[in-house]
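Just the one chain here, laid out as structure tokens, in the form predicted alone.
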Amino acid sequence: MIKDELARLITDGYNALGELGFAESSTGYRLYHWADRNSLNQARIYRSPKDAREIAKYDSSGAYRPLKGVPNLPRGWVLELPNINDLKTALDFFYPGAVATWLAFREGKAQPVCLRQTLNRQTGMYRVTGKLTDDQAQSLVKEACRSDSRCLRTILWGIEADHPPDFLPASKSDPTVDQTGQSRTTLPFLCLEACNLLVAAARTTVKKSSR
């Protein structure tokens, strides 16, 4: 099972996912965002998973997070959990689907789906995304899905079907990379398709380049 995988993933080593950094502790587990890993014992103290599914709604500014792999997560807070499987249900409600997703990827049941594909599925007011050239694909895409400012996930998919992303910069096609830069043993956070803001952000690029 998933919760039994992210035990194991846990004794070896594994201690972040996207923004997040967790821990065994003395009752359970212990989820917060990594960068108040030295300052916790002022954070804000939760004991529910479900409280992870409101702080992750919003940033700390008060404005709705739309895409969970944005950077933007707010900072003071740390959920105590008893047992694994309520810390595997938070990390779902911050990311989710992240650590199911990366166990189906690498057991060989998931795989990635090119944009081109994406783009050509689409229907009515989005069909135009067809339209989209390479250049200006590669160039959406390094924008909208930059890890510093964007989005968090690795981007495991290309432009045409059986071409790797080898127009990114290689560590954001890594698996093995922690994209917030820190270094740490992550658990990889994978994009295995284009989400519906790029495909919203392609209609943008082909209906302003037709003008």
The other form holds:
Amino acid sequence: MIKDELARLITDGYNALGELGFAESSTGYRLYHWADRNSLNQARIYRSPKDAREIAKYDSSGAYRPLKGVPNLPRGWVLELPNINDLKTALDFFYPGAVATWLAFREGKAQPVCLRQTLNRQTGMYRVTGKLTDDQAQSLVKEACRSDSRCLRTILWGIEADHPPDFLPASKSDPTVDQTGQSRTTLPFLCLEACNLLVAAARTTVKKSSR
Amino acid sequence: MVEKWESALVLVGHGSTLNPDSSAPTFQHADEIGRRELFAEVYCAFWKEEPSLREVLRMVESDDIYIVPNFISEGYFTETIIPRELELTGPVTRRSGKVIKYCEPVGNDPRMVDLLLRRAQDAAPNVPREKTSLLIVGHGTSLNQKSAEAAQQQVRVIREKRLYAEVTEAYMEEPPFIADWRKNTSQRHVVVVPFFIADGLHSYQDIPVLLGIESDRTAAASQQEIFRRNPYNMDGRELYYASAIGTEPLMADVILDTVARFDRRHLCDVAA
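If the structure you just shared is the form predicted alone, then what does the corresponding form predicted together with the partner chain look like?
What follows is the whole complex; the chain from before opens it.
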């Protein structure tokens, strides 16, 4: 089960995911913002995994965070969770599906889907994204998915089928690289397919260029 | 009672990249059903939020999976988007040792009429209903006619109850348009009930502008309160705006009934 594998990974030394840090504690598991790891005694304590959903909902300025991979998770909290199941649930509220996606990819059960395939299956208001050119796509992804400000996921899909995302910095498509730039023992935070926000941004790009 | 201790339930909502309240009803009902411990797993998935429809099945570990669209009607999302993104082949999809059961949207439940009437009553408890127009407002879309047909069906059923002087419908994206409510309703009192799941972008931020009770898109529902300002006096009319029906606690039972209804209707498909 995913929770058992997560427990094994923690025993093996993995202690980070995205902006999060986690560790075993005397009462179960502790989950926190990595940047707070040395000041947890000043953090507000939460005890329900559902609190993670509310913490992850807004950034420190109160702005809504529809995309959880954006590196703007608020600080100043710590989740004290009694068991691995609650830790898994909380991680899924911070970074939905990240652990399951990594495990499925590692076992060969999930493959990247190229951007062209994602765009070509769109209908309705997003059908027009099929007209995005390769150059537009590369520029868009480079900007909209950059790790320093837009999304911490590691991109494994290319523009066309069977083409790696070699237009990106090598680090952005390497699952062993910590996208926060801190070289932690981090669980890979993979992007196997363009998200709806990128599809929506592709629509904006096509619409602008056709004016 | 539905007891599916070896099955997963995935509630699918629209979600929003702009409005933080859009996903709230879906999470609320998932929490309630999870609390009752009827399923091995309960997850939410969204078109516009995470986990996406493309990701969620990787999170599910049960081999038997019920997908319930937390949508107000059949339409573009239930017939095109959700099946496409989840790669469903019909009501029952078998893939990699898993059986994925695609249920009807919650809005197909016959109790939606009662919920709409309850919202109308809550919004305007003291209006004389024999001098009131009840306006049901839906999304409507040229992409699929079923969205409007569902609202029309509610209007027909409510009209037959003869509770209000007038019962009619209006839409955001097809005629009769919401913005034309003044000429499309005849009574001094007008109660508007959104035929939407969430008090999200459309029902809370867009429709008040179309009705003329706000001049610009306001903050999200969780950040201000629009319903407490009823009634809105406009052009000699008294307009009451109700909240969406999807946050009703009863919706958790509606979801469970949707699963039970799937089992009754597709027993043979699943056994095949």
